[in-house]
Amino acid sequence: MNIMLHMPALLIVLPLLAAFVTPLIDKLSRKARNAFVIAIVVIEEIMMLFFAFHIFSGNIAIYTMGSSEPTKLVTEAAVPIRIVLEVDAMSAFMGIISATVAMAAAIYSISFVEESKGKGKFYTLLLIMLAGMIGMEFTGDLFNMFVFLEILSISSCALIAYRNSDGNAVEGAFKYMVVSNIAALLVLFSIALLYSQYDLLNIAALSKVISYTELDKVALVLLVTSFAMKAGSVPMHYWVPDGYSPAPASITAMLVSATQASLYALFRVSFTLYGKVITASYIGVFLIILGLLSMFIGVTMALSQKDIKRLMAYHSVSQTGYMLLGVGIGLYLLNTSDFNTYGIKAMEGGIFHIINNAMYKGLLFLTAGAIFYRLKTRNLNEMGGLAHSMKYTTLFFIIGALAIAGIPPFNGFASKLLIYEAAYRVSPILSIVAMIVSILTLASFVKVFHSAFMGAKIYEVEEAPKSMLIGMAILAAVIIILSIFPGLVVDKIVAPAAHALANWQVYAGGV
């Protein structure tokens, strides 16, 4: 049996099955449970990397669920039936992000999450969350995307409220639940509009026959709005600081990847599902506007925060703006002569920024969690001098802060530079705003560094436990690799993902 042929299904099924086995092992031994979960996420990461290498070589993986010949489509009147997974370079790119962050978060949680708080349930939900992300990124079926979106939302909501004795956690989870339900209803309604016209749910098949009727336009607006809402874009960002702040630090890092899975769905709908019929640039303009608003409002709100995680949560909103701006410019130029020169570069910058943001935002949230673990406070005014006793955490924070601020030679600079160059060709104002936001981001993290780590030694605290340091080190190592080899990463990983997203015909041709 060629295991690579079954890899799309295995990468979803493995964490899903492990999630149901984890509580059983938890009853027998806590150490065995920890070892089992870590083994699963490490295996998932290794499998994902091998599979992604296969996809980046120019392949598209098709897998028909429930078929005796899963790599062949079961068709009736040339219409794909059954649930079909379709993995191209963009899907594989997102899968790497989800698996890497989940691995770091699971290892970090060994020490961070208390046994008395139901750690077995915690790991079960973490694995379900991972399965939801991978499912959203790998599915080629609109309704299946909705199902995985719900799986991801339910597990995320439960993990945000994990510390249910904290009223802020319950409030944050409630807001996230409300937003998720509204977004899910909008997605389901838009799917119904498309299915009522074409009797199809497969994204590739729909992209070939969609005719851009008035109902199609309504469905597009609903899909873009709902996924932008789930991605935490302004003006639908209000749930992000309230949801990110009280969640366990490892889950906050996972939530960054979860919002990016929704961002992937937004891009997949815009470029692939409607790629044949969108000739106007208004959707690209809409994404650019959302990007600018998210960047500026997110960073200005972060400047005034005293809660370290709430500050970082607003920066997550701001960083989402860079991705929307870069890919929005690509969509704006999609059917113009400038696309092959500036449009595709903007998309590469936006897509490169997705993996960069997942790594350095995940790392920064983990460092904030390490501080909370030792001091039991998130208030910057109650911190100081931690560099004396938490040297490794300080180093990891510096790496993440320099990367998010776009300081060369860190990876954040490389992706932002691509966005600056392309944005300048559309309008110099776009580049100016993006640069100002980077300066304000640097100022914000200088404030955090000074408040938390500088000054005289105030607290007698120890360094974070080894498992937490390992989790942070994984993300820091990826940041360093992306920073040292940005050209290689763009050529081998980012560019294939950008071209896969831009060329809807190739995705449709796979089915």
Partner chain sequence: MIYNIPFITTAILAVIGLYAVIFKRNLIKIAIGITILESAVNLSLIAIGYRKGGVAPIYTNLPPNVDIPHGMVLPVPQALTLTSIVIGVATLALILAFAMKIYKHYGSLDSHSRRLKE
Given for the second form:
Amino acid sequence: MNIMLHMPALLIVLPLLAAFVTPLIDKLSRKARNAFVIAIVVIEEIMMLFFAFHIFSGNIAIYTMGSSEPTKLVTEAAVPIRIVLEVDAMSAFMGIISATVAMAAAIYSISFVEESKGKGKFYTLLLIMLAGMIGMEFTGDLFNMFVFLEILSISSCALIAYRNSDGNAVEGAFKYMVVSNIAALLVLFSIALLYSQYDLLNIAALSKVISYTELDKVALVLLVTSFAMKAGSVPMHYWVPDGYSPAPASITAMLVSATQASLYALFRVSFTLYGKVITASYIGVFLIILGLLSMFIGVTMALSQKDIKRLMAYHSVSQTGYMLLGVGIGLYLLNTSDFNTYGIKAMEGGIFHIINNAMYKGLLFLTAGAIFYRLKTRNLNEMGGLAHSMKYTTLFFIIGALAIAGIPPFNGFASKLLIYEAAYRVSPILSIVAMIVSILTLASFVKVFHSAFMGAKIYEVEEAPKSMLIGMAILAAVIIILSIFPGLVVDKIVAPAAHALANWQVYAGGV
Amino acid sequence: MLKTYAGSWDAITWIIAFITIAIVVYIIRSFGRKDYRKGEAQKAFFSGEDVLSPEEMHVRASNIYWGFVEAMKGYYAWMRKIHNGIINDYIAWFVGVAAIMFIVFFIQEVIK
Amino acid sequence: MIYNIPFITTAILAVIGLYAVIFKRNLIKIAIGITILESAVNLSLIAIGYRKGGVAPIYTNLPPNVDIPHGMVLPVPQALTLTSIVIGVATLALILAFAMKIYKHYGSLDSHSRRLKE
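In place of the form predicted alone, the structure of the form predicted together with its partner chain is requested.
Complete assembly follows, chain above in first position.
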């Protein structure tokens, strides 16, 4: 049996099955459960890396669920009728992000939720969340994407409300649930519109026959708006700070990559599903406008926040703006002669920014969680002098803050540079806004650094527990690798992903 | 080496340059005067006022960027009004954006 | 015209659902609005799959003289609807659980009296 063949299904099934085994092991012993969960996320990460590098070398993996020959499609019906998983470079790229962040979050959680109740359920939901993210990224079927979207949003809402003795947590979860439910229902409605015309649910098969009728346009608008809301772009970003701030820190880090899974769905729909007909559309301009608004409003709101996690949540709105700007420029220029010169560079920048943001934003949320773990407050006004006692946390915070502000030599600088240069070519205003936002980002992290870590020693606290430090160290190590070898990363990982998005024919040819 | 649209970026070169410049700066600094007095000369001069203890000097988060927020008072007032935390409005914004998209997409055909 | 009634109903239900979510302040009513919107989507799925005079798509239990496959309604939208209903139950249960918890914490179900803002 060729294991690489079954990898797409295994990567989804492993966390999903493990999720339902976790409560049983939890009954046996606490240590066994922790070891089991860590083993699963580490195995998942290793498998994902192997599989992803197999994909990056130019393959597309197809997996037909429930078939005796999974790589062959059921051909007598002329269209793929079973659920088909299709993994190209972009999916594999997103898969690496989800698996890495989940690994760091799970290891971090071991100490972080130690004192809470219902830890078996916590890990169950965490693994389901991982399965939901990877499922969303790997599926080649629209309806299946809706199902994984709902799995992802239900599990993440339940986890946001994990500390339900805190009213804010429940309120944030309620808001996120309502928002994501409405978005998902409208996604389902647009799937119905597409199905009614073409009798197809498979993305690749649909992209070959799509003809851009009026109903297709309605479906496109609904899909793009819904996924943009799930990705947290202004002016549909209000749930982001509400949902992110009260959640446990490790879950917030996971939520960052969960919103990026929605971003992936947005890109997949606009580039691949509508790839054939997107030329005469306004979606590119729409994404650029959303990107600009997200960047500016996100960062200015962050600047005036008092709650450390709320501040960081507004930053993730603002960072989503960079991705939308980069990829939006690519979409705006798609099928023009400029695309191959700077359009593709903008897309590479936007996609590179996805992995950068998942890592440093994850790391920053984890450091915020470490502060919360020791001080039991998220209010910046009550903090101060933590650098005296929490040395490693301070170091990790500095790494994350410099990376998000785009200070060379960190990875944030590399991806922002790609976006700035391409955006300048489209319109200098875009670049100027992007740079101002970058400066304001630095300013607000200086604020956090000053008020939380600098100053005289106020609190007698200890360093964060070991498992939390390991979780942060994993993400910090990834950031440093991404920072030192940006060229290698872009050539080997990001460029294949950008090309996979840009050429819908390759994805469609897979089925 | 990362090739961007107009140029290139290499972190290792940057780090080497940074370290080189740092060494040069350190060397230049070491040419400086060594006869300064420890103690009194090192103290910060606050217009003759007594320097507060570090605990009292720590600027709290709300006071940082007070000037920026004050200068953009109108903008922040507007933002506070929008970010009202009411779930109904979140959905209303979503419907609004979808409506704008519909208008942009279908206005050509209406004109036709 | 008569075959457009399901689609008209879908549109009406969707508007009612969105109206409830946007304008009703009670959290339970928001949950009801979401359910109505969900029914609209499910109804549209079922209506898409229907064929004039179609029978249930069960091969082993077909009435005589049925044209295969054009005399049968589409089975895929029904499968989709079933999945969507199951998901809808889970989300509704979760939303109501949150509404209950919010009531316990704040003693109110008014969506305007929340604390998370700015």
